[in-house]
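Take a look at this single chain, the form predicted alone, given in structure tokens.
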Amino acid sequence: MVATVTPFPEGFGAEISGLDLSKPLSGEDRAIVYDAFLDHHLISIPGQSLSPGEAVTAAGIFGDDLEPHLFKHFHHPKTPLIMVLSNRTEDDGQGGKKPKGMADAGSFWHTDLSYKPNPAKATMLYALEIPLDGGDTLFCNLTAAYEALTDAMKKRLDGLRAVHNYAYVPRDVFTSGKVTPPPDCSQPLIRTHPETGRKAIYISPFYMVRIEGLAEDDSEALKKEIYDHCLQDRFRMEYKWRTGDVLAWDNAALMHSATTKTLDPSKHRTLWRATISGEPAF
């Protein structure tokens, strides 16, 4: 059977019916798979049961460079290519309970690793336990953001760069010295898709610091501008997961944000994360 891709009504997004990604597929379907990816910037394929190994075989089909999360301590046990968000704890093995995973990975917009110089091609979640409501992802296309610009808004931005750091807004992992974060990266606020060729607003509104080349109060004046029109209904979604999806994404065209700080604690949510690097925008 021969994977089929249904799109989303929202505009973007896609789902895959017809796989098993325990088993492996064939180059047929890993095309599929993969142009669906970079023509909708978002698929889901529901219906999986992975170990942790075929989840990291199954990320490696959008890219063979995955990469360990700078939070050690929420690495999968079996791997550290798998990061886990949960709000579950479990024990520590000195009568007390620790986090299981991470509970909140950012209920914030953001796009993942843009305060790097090689931020992350694409994300993969895959959902071993999902509450009946709430936890929901949050998306917006930052592609059809770019192409809704006024002809005089895009020669605007065009070639202007934007300071990113990942403790821009204080976190209690930097502040307390349990994480080191990396230093400023500059990227493009215009981002141009190293596949595709189709450009996008790269933003990241939790990391992205100031516009270079502006005085404070301008800089802050256009990010202001250019949020505002990012997150306009019409470029944005929410993913309301099943237990079994398997979600991918394209960092090069959209941002994201988690809904988990708001989950009541009661109602368990675990997924396992994998992170695959990209190449310096441009």
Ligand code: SIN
Second form
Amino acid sequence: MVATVTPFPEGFGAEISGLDLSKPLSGEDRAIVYDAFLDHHLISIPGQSLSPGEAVTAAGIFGDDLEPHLFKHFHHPKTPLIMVLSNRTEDDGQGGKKPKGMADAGSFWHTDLSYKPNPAKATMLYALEIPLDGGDTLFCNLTAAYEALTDAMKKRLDGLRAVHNYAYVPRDVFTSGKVTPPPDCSQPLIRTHPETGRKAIYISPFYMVRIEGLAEDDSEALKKEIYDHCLQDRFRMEYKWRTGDVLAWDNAALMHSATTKTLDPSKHRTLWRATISGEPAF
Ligand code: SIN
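I would like to compare: after the form predicted alone, may I see the structure of the form predicted together with the ligand?
Now the full complex is given, and it begins with the chain already shown.
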């Protein structure tokens, strides 16, 4: 089988056809998938039917180091390397119901694990059940956003760092003590891709507390200026899911947002997520 890569019309992202991820990939297909991931930042591989083990193997295309999510209660029963995202409920074994997975994994702009010294390199999602409408995932191309900055702005941002914290915006899981947030983490505001050498703006608005070395007002003003620049329509796309899609993205090049916060609960959506660890950003 030889895979075919078709870029999305939005200027980033690509669909790869001609692959069955439930079977071992040839070296050639593996290289096509990985190169497309680096070139297009976001790849979609439709029409898959995967067991948990096969999904973990597929995630291994993007790196060897898969990381269990901090929210242990949403791990797949067969493997902690898969986190279940779902708005369904299931029996809790005591005559009641419990969530089958995390209903909303982040309807806010972020890059995965930016609050950790080794942020996520890649994230892979596999769609088991998708409603007819709603539950799209939004992406923002932070590489293109960097390249579109003026030289003066590139110079101004170069060398700056920002503090990220998982619990920057208070949420029940933290205030209830159910999950202990990791400590503050300092990240560069401009990062260089470890493999392509391309630079990107490295932001995670939901987790990014402040820009280091600036007074609070100046930090807030600069954050706003950067977010307004990055969130222009020309750097964004909306991914419409189909059941059987495998989607993987490069967290050193993009940020993303779920839209599940506003998904009608009667419309069911279930995905598995695997996170591939990366090296510290530089
Ligand atoms: C995520 O942010 O990892 C999940 C995205 C989604 O559910 O659309």
